[in-house]
Amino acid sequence: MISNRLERCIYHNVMLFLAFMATVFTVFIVVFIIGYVLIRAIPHVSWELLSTKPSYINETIGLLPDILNTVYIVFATLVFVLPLGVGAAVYLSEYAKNIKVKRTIEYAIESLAGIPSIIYGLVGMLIFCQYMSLKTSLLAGALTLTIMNLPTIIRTTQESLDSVPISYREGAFGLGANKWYTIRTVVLPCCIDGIVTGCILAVGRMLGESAALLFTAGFAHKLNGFIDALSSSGSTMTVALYVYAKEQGRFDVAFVIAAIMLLMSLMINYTAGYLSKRIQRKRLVK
């Protein structure tokens, strides 16, 4: 019986241990990677870095073309996404009567998002870069970060489409309106919320991703406008920062760019913690 206790209590503090130590680790990790890049990073800021372009006469390096490709290549993912995914979800949510084709749609969304951006990028290239001969383009970045980031903004618009009352609907066929009448004036102002969550998750996807733009969007760093910038070859940050890290050596400017995403994902965490919260209290009201 003495035994037994001072197994048990052996147990007891081993597995809290472990499990204490493994968050300390987790936390750990975490805190280094920021607190490396951002130490790292601090010293090579300067106004010059982020709001010049690249120049060989000089020899200087500046991220602006980056920073412009990736606010060109976010938005144009979006013009995107946004009709495609709401509407995709309009359907499943709203017109799908047939379950069996619901099904079949929603086991292709979840396809679509276990797919590695890899080849993503590389079905991309094929398709618009090649077939559609859009080059190697943002455009053609932009189309391709569209189809990978649908799910994302499907399943979040799907979720708020799903948590609008039944009675809403009601109320507006009953006064006489039709089905698309009520969806535009009653059901989509309710989602408004949700689908800019979904939007805020897929930037945050967007910024991050570089597999899938490396053949599609290419590398270069030139300085557009935004029409230009379209059709022709450009890097974005994450790309930007593959390029000097890994084949230029670049560590510094490496460095900066990895600080700024860093920020950039905090404050994509942030903004969409925030949102959730608000979408839970409404409903609470509700």
Partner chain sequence: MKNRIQQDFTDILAKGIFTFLGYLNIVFVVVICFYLIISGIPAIFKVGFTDFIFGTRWASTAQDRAFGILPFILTSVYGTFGALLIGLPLGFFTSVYLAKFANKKVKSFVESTVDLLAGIPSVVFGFIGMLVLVPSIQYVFDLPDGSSLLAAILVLSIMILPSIIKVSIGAIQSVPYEYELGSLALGANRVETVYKVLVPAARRGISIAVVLGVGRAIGEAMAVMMVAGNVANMPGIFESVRFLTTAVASEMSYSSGLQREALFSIALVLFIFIMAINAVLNLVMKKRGKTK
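Can you swap the form predicted together with its partner chain for the form predicted on its own?
Partners and other molecules have been left off, which leaves just the chain.
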């Protein structure tokens, strides 16, 4: 009896120690990567580098076009992917009655999530750039990223919709609400966290994507407004990082771009979390 209790105690302490070490190792990797990037980037950061465009005549480098192009393509992609992804998730969770059709669609979505990004870039180049005559542009890149991120938005939203208790829907129906009104005013507000989570994951993939955008968005360092930028070729920060590090050997600029991307990811995560909490607070007040 005492021996069994001692074995359980040892087993518990060993597993607790291993879990703690795994946590410490994970935190160490994250802190090391962020610290290493910032240490390599901070000495080379300057206002001129961040606020100007490249000049081949003066042989200067500027990252402002790449930063703006990244913001443009993320915004344009969210405009396309959010309605499509949330709408598809609502259909699969609330309206799809045929189990076979639903499973077929879900299998197609899972298959879409496993396709390598380079294939998305090739197909996007052939369909959007050539067949639809969009040429190499940020709009073609945004449409390609929309298809790439649809599975993420659909799956996270669908899981959130399925987690809403059925009693909420029955209560709304009992008060005389129709199905769409119930979904819009009861179900969707309850799963706002899942939608925000899907957006964060999608934006993270957009910021880190380079292979697909090399084929569709191009790598021109142009400084344009939003409308003009969508119809012209433009380099995002990941593409610029590849060009400066791999083709030009400017690792100082590459680390500055990496630091900017890290800060943008942190800002997006914080903003999404803040908006989610604010929406939930307003819903509770109502």
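Everything quoted here is computed from the prediction, not taken from an experiment. Residue numbers count along the first chain shown, from 1.
(message) Test your reading of the structure: between the two forms the chain behaves as two rigid units, so are residue 54 and residue 36 in one unit?
(response) Looking at the motion between the two forms, one finds that residue 54 and residue 36 are grouped in opposite rigid parts.
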